[in-house]
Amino acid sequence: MKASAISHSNIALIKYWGRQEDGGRGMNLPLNDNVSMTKEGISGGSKLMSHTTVEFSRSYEMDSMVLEGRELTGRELERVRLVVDPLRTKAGVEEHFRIGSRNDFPTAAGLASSAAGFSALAIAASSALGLDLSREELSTWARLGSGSAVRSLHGGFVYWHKGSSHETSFAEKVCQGAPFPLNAVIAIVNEGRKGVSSDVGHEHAHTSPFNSIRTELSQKEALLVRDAILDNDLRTVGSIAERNSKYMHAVMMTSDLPLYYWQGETLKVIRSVHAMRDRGLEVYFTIDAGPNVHCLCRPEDALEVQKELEGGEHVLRTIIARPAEDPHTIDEHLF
């Protein structure tokens, strides 16, 4: 009972921040529908990919997982069990697991490493257990480990229905990417781990006076962005994604656990995006829970955007990403 899978990270165009009260910490039910692009790196030496191997065996005396060479304990291992235990129960398996996982991009730096990791975990675990589940159902189990992982169960552009229960909060594919040609030029300004994880930050979103209006606007904007993707309307997608990103960070900064993920270098990248747009280059920014900036543009403009970003000393490096294919199992195991 052993399987491996790879999955890619995603960038939210309409953000997920904060959880429904009745969903609690356990189910990660979002406050609003959200939209994302699952992304594959095509430059910078990174595919923005997680590779995970899961094995169940009677020879294991306890559950264990190693991430990037580090043994997980406490809350980190418990998040893994939140995904694996329901699948283990569904398969009628009692054996303990051993898991190995690694990313080819910075972990916990606001680049959705947990989304890629928990998506790969759900696929590998279900395969190792011999379960035949739809992507939509698998997305509900991946969600238990990391909310944003629900979106990485599909490639391309993805819509996450907030739902009101475990079964109704799932992700579905909007399109693979061909109807809406888009690249994200990622400006890496800091590759270090964040001081406060998104998992903790979600718990405090409700304490911001701006969260209710963020939720209301995001629900409306999710539908607008989905339609704009299918209409190949970059201006609408980009301008709303940029605005929605600022909503989320305003909530983070004004919660009772204030989170200032932006750094001085982040603001310099934002100003660069504004300057490029003033010159007629259609490019927009969005920022997840970290300091690094995704600059959205047409594929034919990606190299020009990359050159502009790399011209500043505040950018460590860049990665150009395109819509990724669906995650899948592979024969190469990590142990």
Second form
Number of protein chains: 2
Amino acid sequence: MKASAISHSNIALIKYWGRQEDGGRGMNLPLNDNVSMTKEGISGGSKLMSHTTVEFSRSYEMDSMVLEGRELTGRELERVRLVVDPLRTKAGVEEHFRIGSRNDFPTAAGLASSAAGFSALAIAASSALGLDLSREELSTWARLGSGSAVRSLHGGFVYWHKGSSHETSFAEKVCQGAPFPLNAVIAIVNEGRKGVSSDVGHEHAHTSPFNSIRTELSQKEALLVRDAILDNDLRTVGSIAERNSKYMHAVMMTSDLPLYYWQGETLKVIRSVHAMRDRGLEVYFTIDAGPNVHCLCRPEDALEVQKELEGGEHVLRTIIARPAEDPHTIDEHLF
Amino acid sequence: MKASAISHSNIALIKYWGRQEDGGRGMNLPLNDNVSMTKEGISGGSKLMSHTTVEFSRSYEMDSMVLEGRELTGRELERVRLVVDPLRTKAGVEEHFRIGSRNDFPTAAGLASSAAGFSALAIAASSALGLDLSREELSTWARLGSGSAVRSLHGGFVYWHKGSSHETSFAEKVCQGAPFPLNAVIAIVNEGRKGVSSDVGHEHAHTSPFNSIRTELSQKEALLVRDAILDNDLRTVGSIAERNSKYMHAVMMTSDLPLYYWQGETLKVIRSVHAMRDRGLEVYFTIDAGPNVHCLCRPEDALEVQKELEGGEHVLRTIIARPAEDPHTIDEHLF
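Now show me the form predicted in complex with a further copy of the same chain; what you just gave was the form predicted alone.
Up next: the whole complex, starting with the chain shown before.
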């Protein structure tokens, strides 16, 4: 009863911020449908990938997990059980688990490490347990560990239906990369951990006066972006993604636990993107719950965007990413 | 027919951002009532004051004005005429004017130089013309040059009634400084000119999805802040001012001419203010249309706040300001 999987991180084009009240903490039901690109790093030495091995065995006296060489305890291990327990019950298995997981990119710096991790976890755990579940169902279990993990259960472009219950809040593939050639040039300005985790931040979204407008607009924009992806319309996808990202940060900054994920370097990259666009380069930014900036452009413009970004001293390094393949099991185990 | 006046800058506690549509450009009628402190610098070598001399004379063949040694032309001179022409007409005078004006602080860097300037202009011009107008009426004429100038026609704390016509949009004094001892420690992080003037920015406020909520909340908060000033309630004034300022910047950043007045240094000062408050110092921030930050605190805490702010390399210098006296005419002419 041992299996391993890899899964890629994702970048939201329409953001998930704040949870449905009835959904409670454990369910991670978002306030609005949202859209993302599952991303594979193709430069900078990082595939933006999580590799996770799960084993159930009578020889284990307790559940345990090692993430990046660190033994998880308390709340962190509890989050893992939120995903594994229902699968273990479904399979009628009582053995304890041992899990190992590694990311090939910085953890908790707004690059959605938890999304890749919990997605790989759901795939590896269900495989180790001998369960044959659809991607859509697996996405609902990954969601219990981290909301945005739901979207990493598919490669390419992904639509997360907010739903109103555990079963109805799942991820669906919009398309693989082909009909919409897109690159994200990620400007990394800080690789440290976030001060406030998004898990905590979500709880405060409703205290911002802008939260309900953001939610309402995002619900509409999710549909617009999905259509524009299928129409290969970068201008629409990019301009909506850019403003949707700002709506989220406006909510974050004005909640009663004000969250300032931006840094000075973030603002400099924003200005660079405007400057590039002003001189005709079609590039748009989006920023997750962290200081780093994803710059969305056509693959043929990615090197120029990269060069421009790396010209600034405020950018530590960049990673170019493209739509990733579907996550899947692999034979290579971490232990 | 020559007179001079001094007037101080002001810092909004409830912001003016965006104009009533029917008011048109020339009228500067705000979307919501707003509140400010007219401020006198008491450290840092700047009183945050404008000194303006106006003379009408047959010897002048055209209207002219020198601001900070620079001869104004075009749109800038037009704005001056918007204030002076109605006063000249009211006085039945046909002579051209010559005006000189100087600020003792950086121009157009979010320290409301235009507010002090147009307020001093209204006072000096009306005095030179021999008009005896109330402060409230004078405030309406200053408003035509720059919206926020309306508030500098009084010292202390000031309430700008948004009104719905030229006559009904005027400034009223809430109180002089005494009942509410307040200092603003201004963290100057950049002394350069703004990229986009607030005059242009106002025109785009309505394109932000958050504009109407900001307006509605600000209208309520203006009344709350006025009452809290009279109650000497710093916690209420400070916390409302701080969030109201963030509402304005959220609108600015999400309008279709996105305005990012914040810089990295601005974010660092925001974090300093949170850190100071976390350890029990009662201090709140507010940010106008520029990168500099006003930190509001009790006079007895101002030196500690100043020390903390100046400890950061990102702060160029600070100015401590207190509620200013009323603006008034003076005998000293600039030419």
